[in-house]
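What follows is one chain in structure tokens, specifically the form predicted alone.
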Amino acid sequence: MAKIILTGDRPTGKLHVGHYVGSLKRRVELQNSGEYDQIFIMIADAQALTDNADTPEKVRQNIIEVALDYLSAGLDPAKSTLFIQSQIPELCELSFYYMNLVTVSRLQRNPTVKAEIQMRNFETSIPVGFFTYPISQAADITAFQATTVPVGEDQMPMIEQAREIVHKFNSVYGETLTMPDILLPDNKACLRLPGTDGKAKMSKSLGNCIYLSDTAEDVRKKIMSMFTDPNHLRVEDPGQVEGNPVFIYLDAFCKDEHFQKFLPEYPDLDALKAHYTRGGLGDVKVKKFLNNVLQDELAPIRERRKEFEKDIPAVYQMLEEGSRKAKAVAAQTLAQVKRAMKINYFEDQALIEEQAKRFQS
């Protein structure tokens, strides 16, 4: 069986470092590993419209932002197919058929959907499209017969629901769809990077993000104002590492070579944590080190983005070509689905001949 990846992001804003360590960096590594036969990276604009239907320009403007973030992070159109969700109408048709396999109560139990509804204060005024986006996501995954879906921890319930849909479809109509597996970040700190304000999740809507496209100065300012241990008031005070956003970021980004380069008095992160825990290490020094680490990681991304920004029409052309390729693959899956559901009336010559004989007899 071919090994295929499908993953993507909603174009509701520029991508931030949470996206990067949670999924994007891993996608680039998987792309360059040579282990996968096909890799599909989707800009999920149709999904973004489920809760931005009244602000379509917001989604429209951010298509190019996400595409630039993808390319600057290292995704290569020669190795991965980058496409726009709304340009693949087959995904809508697959979603329509899958809706018959999922109950309303099952959608209501989806933890990700419940959390997102609460965060957006939808309460009972939930757009149907938003409510059913686990079904849409299942269509996205199965359209490309994806075997692997690299996402963050918060998406686990979504993948589980996609697997349920695949199982139900194959049970009813015969083995047609591929069962996908989730691929989580191997670094636990990357599962869900907190916001710079200490909130549990980095979120564009909360304004607590460090963006991949931020200038070096913007990154520095955001890091130096980051939330830390509120009880670490003086340098000599013992500090808490657990739950401290600065150290969570260091867990996600820091490598031993960063100490050799920027903080040689410590051999590794464990030694830095030990000093902070026993007291005698100030937040400013730790934040300056984190700034150096993040600048080291983001500088190449920032430089590549500048190059891609010089030819925006070429980026749109790349997306158009990727969407054309993705549409052809999704069309093949849709044909298989319709064949399995026995709604491929006009290509089923045996059915036509059978009905002709029935009425002639």
Given for the second form:
Amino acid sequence: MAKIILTGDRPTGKLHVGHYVGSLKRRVELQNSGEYDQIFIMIADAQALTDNADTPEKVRQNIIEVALDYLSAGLDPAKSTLFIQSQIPELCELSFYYMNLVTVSRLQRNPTVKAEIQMRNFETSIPVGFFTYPISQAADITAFQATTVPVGEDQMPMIEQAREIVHKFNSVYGETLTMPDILLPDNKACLRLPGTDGKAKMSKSLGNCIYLSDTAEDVRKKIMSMFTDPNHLRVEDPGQVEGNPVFIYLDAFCKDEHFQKFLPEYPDLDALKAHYTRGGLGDVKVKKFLNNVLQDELAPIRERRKEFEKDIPAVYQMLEEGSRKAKAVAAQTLAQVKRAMKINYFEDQALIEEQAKRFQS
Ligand code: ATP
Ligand code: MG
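If the one shown is the form predicted alone, what is the structure of the form predicted in complex with adenosine-5'-triphosphate (ATP)?
Zooming out: every chain and molecule, the one shown earlier first.
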């Protein structure tokens, strides 16, 4: 069976280092591994509109930002199809049919949707489109017959929902859709990177992000003012590394070679953590090290972004070409779905003949 990846991001802001470690970096590795037959990367503008209906301009402006983040992180249009969700109307059609296979109470139980509804203060005024976005996400995944969906931990309930839809569809209408598997980051710190404010998730909507496109100076400032262990007041005090975002970021980004390069008095992260826990290691020193580590990772991304920014029309052209390719694939799946559901009346010669006979007899 072909190995196919589908994943993407909502164009609600620029991409941040949480997206990078949670999904984007992995995609680039998978793309370059040559192990996948096809890779589809979607800018989910239609999904972004489900909770940004009143601010379409925000979504429109961020399409190019996300595309530039993709290219500068190393996604290569020669190997991966980059496309815009709203340009593939087949996805809406699939969603419409899948809606019949999901109950309202099942959607209400989705923990990510629950948390997001709370975060957005929707209370009882939840847009129907937002409420049903797990269904449209199942359409996105299955339209490309994706086997693998590399995402952060918050997406687990979405993939579970998609799997249920695939199971239900195939058992009612016959084997048609491919069962997708989630691919989570191996590194625990990358499952859900916290914000610079120590909040559980770095998120565009919470303003606690380090963006891939931040300048070196912005990154440095954000790191130096990061939340750490609130009880670690003096250098000599013992500090806590668990739940301390500075150390979580180090867990996510730091490699042993960074110690040789920037902090040779420690062999590795375990040694640094042990010193912090013991006491006698100040936050400033750890933050300066984290800054060096992050700059090392982000500098090449920033440089590449500058190059891609020089030809913006070419980026739109690449997205248009990608959307055209993606549409052709989604159309094939939709045709299979309609055939399976027996709503392909005009290509079903047997049906027409059978009806003709019925009316003649
Ligand atoms: P929004 O607030 O608009 O939902 P977001 O920051 O949650 O934005 P998404 O576009 O919803 O970003 O998520 C894109 C991808 O990035 C998903 O795979 C998601 O799991 C992953 N992701 C988002 N935030 C983090 C994070 N803090 N740590 C790890 N992965 C993340
Ligand atoms: Mg999100």
